[in-house]
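Coming up is one lone chain in structure tokens, specifically the form predicted alone.
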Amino acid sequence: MRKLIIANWKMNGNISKIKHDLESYAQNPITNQDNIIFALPYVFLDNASQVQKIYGAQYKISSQDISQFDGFGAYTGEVSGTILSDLGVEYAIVGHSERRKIGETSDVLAKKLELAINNKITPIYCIGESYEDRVENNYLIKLEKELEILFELNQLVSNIIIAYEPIWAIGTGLTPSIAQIDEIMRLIKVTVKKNLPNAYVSTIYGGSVIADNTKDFLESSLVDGLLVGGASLKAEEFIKICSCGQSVMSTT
């Protein structure tokens, strides 16, 4: 199985750039693959879906978040799983540290995960420790606690992507060693297998991923893919990352 490459474009882009880039990626055999996922701002999801249909693109579309409220209703500014599903969105990022930082609680994240799954949207669930957690050797406890949210959903979870993004590595240029990443990937796989034995789980790494370090990350048998931030906004850089992803297979 090819390793996942997920591009998180965060709060970037405009309609013309989104259209141009996605059309280019749809016509490039390196990026037009079903293991490539583009996570776009809400306002561009419909445009992305239209490009995907016009070109018959194999890549997938993800939202960067999902509402804790389902269906339709008086929730100004929210976008529900029902709406995302109607747009053809297949994935949703849940629990990114940049969302947790502005106050998303465990209860909110649990609800978002539940509603993603109920709407047949695969969650990309992010976990990660702070620099202080790492220095004080509390990082395993922190990560296990963040994983516990999944276990409360129990039988609902059948397919999920878990992204390990150490907060201290996001956008800083710092990266953990392969041994440190493998330790967390092993923790996730063992813990999830124990508590969700019937779930299909992919474990990916994110945090200052660039073309030059992609191969090192992906060569780990425990890393099933990458969540790419800033580097995914640069077409040439992202194509290099995807090219490396095509050449390294996952054992999941």
Second form
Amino acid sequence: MRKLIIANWKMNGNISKIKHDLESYAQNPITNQDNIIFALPYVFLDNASQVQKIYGAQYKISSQDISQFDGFGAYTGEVSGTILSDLGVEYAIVGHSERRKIGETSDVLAKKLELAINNKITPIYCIGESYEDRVENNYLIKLEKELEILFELNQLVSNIIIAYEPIWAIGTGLTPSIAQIDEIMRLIKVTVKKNLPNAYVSTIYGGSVIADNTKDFLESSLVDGLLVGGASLKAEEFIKICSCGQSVMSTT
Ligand code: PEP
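Alongside the form predicted alone that was just displayed, please also present the structure of the form predicted together with ligand PEP.
Below: every chain and molecule of the assembly, starting with the one above.
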């Protein structure tokens, strides 16, 4: 069964690291695979796209965000789906908790999802509850609410990745149990199937993924892949994660 491995570099990297790492990933059969996606800062997307073209690499390039405005125009600092698509970007993270924290509302996220889809960019839509929501048992309501904005997009969505990233697991070293992850993967699959019957949905997990816990997560048949933050910046660790992904794919 195909498993996605998405590297979220966040606000990290420089031109020489991008060039060095992506060139070596392009020449490594473990990482030169179309189930591997690199979500990079805007400024490096063109460099990444050039490396991808020169080496004919199979891996995919993602942005970490997309503008709520389309096309071109007087929106200083924004990068539209039109521009991303022109750069060869095929995926965009939408609604990461680190962006929700700085003020992204549901209306803005709904617009971003719509514009990604209109520009043939597959959204990687992130949802996740806070530690308080989890201990107070409000997490299901919170997650259902975050999923709701997808249902307005009914006719548009054909392909979407939904990442369950509990806020309390991001960058903390804490992770939910497989049973807790499976509960949410099931919730997403059932809810989305009911409301977006024509969409192909992949459900992935993110939050403190490292090489040592990759296998446990990927062995769940409900987990279609992983979103990897900190560990994706260390090439050796990331290669181990991808290698584990390939071996789970070959046995499931
Ligand atoms: C993330 O922020 O998307 C993430 C998964 O981070 P980390 O792996 O560092 O917890």
